[in-house]
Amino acid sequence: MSYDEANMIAQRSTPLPPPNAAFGHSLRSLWTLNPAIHFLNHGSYGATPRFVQAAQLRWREELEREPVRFMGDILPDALRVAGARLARFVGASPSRLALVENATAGANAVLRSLRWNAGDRIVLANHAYPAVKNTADFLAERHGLHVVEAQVPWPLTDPAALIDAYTDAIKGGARIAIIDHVFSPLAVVTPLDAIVRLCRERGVQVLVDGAHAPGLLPLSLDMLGDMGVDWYVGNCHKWLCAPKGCGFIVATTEGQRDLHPAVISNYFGEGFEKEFAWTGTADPGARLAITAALEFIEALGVERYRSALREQARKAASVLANAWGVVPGATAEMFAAMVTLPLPVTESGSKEAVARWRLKLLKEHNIEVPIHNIGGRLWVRISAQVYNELSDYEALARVFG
């Protein structure tokens, strides 16, 4: 059997969503989910459809089938098709765009590229990721630097403050400013375009980490790039849905200037395309499975995929904010595919806390959502995506009604 017919069979036993599907329980089929969870954390790590999982076989298969040749003239190629075809999702110049594992992997290349200089500052929120935030106090150890927490307050009643609180951050100059699209723990979007503005007029570089960003939000990179962004990171395995371990890194012409991978390998100083698609053997699966990803999406209807997500999230966060008497942490305004809402609980924030009430409503409810600890008060952020419907958030709201 040829490849071409093993993909042809593939994609008839694991099929895209017809033309027009009605969302909610019954797109379920469509992942490998447990149906006996109500699933309300797509944001963390996302869920990979049958259909993609697929293809990622595949792909492994074509490795296993002749390791050397594929490796050697297979894929490079390949990569090339598909981080072509990301590109054009996310409005990118394909020279511009190279796929690493996720939003992370990309930061830490460009923050472990830059050649410091004592005393730089590095900008960043006070509510950036933690792995981004781990990586900037590292350099600093290591190279004398100082990093600036631009204070963003939550709740947060007007995005006009957190642009504030970069322009607060950055009076004294920086080096570098990195600016997160979608927050993690509060789920707000970021007024970005003003950000970026406000840093280019005080010649500071910029990082955006769009880890939530790709499939979320409609993106237009050179755009940005021509703006003044310098570097993007974003993940495929959350909004996407594509597997664990897909990411990319856009970065201006002049953004890729000594820029190199975290990890160097065999290709070092050959050029951005080749430093970026080869970082030592691995299983590409992941990131070769784009496409499938790509194609699930476009099939549920891009623009239609987006609102829908962001309608659903809406209103469960209406339901949750009604049956507990609580006040989500941002205006609906700022809010895409997750709401960050307090948990109506008593109890301070801590790690133990946290963990004690996911569990909780995991193993007693059923229920997968996360907690988060900000500000020493515990707050619960949900996620929507097609396979959730109202009574998923209902059960939730019940726990505590």
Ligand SMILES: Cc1ncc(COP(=O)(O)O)c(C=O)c1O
Contents of the next structure:
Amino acid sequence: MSYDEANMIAQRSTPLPPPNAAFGHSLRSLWTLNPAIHFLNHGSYGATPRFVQAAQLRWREELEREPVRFMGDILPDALRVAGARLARFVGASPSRLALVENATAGANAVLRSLRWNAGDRIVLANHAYPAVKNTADFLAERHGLHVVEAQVPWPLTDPAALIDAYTDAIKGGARIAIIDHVFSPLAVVTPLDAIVRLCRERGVQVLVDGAHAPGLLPLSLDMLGDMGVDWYVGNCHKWLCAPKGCGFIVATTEGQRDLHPAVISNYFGEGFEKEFAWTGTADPGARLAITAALEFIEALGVERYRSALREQARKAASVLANAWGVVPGATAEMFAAMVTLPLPVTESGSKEAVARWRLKLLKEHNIEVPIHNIGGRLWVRISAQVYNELSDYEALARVFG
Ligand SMILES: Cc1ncc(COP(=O)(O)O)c(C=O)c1O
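Now that we've seen the form predicted alone, could you pull up the form predicted together with this ligand?
Next comes the full complex, and the chain you just saw is listed first.
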């Protein structure tokens, strides 16, 4: 069965959104989410629509019909097709993009491929994603490197403060700067161009952690590459609604030299595409279903989707801010589909408090939303998605009303 045939079957049983579909709870049936839960955390792992799950399942069935023929004769081309489709979507040349399991795997590939010299400096933000921070710390310990944190203030009232934080951090020179395109706990979108320019002027290589960006922000990754982003890693399972286990790395031609997956496999040294396409036997269904995920987002209307999420996040943040008498952690323009606000409690932040509040909201109020401890205070990060309505956020507002 070809992908197109598989897709047709999937489409028949699990529809795409109708043209100009009204966003809100009426779209919830396109997902398999529990309707009893106010799901305000699309940001962490996304949620995969039925249409995309069906495509993933068809690929899995196709694999299991003739596993050997599939892996050897069908998979390489199928991955190439899926990769090229994604490359087009993110504005990258297909030869610059490789599929990886997730952003963590992509960042590890870059950082663990570099030939480090003792004393090299890695600059990253104090709010960088833990897995990426841990990778930097691990390498620092192994190779005698220095990890320098750009101190991004929080709350953040001006995007210039983010640029200043990186300016300060790279002042003493750096081998590489890691820039979060969208910060995970802060939900803030980084003014990437200015920071990349800064790095380029100082000869600092750049890895962008774009875990949240695909689908959410318009991307022109070839252009970013030309500006000085050597590597860009992204996830497809968040705002592109692909299955879990589907991310990518875009690397410039120079950035591909000496770049290897963190897992060294059969095709070591045989080129960017071949090496990343096979890192050992795995279920490729998630990566192959990226095409269905893109069809899904395109059926919603990419621009319409993006602006609806932004608008809904803004409205939802207003509902909460007004109800609780709080101010979001950054100005409205700095957020996209997620907003981080102070949780209206006096309790100070701790790992235990974060876990307890999340569970309390889920168990007692049927609300799934992440709580973060930022600078010793508790914050809540809301996500907007087309299956949400303002009533979902009003439910959260009422908990502390
Ligand atoms: C900024 C950032 N980087 C990296 C990751 C890691 O993503 P994954 O677990 O899919 O590798 C996340 C996940 O939320 C993130 O927000």
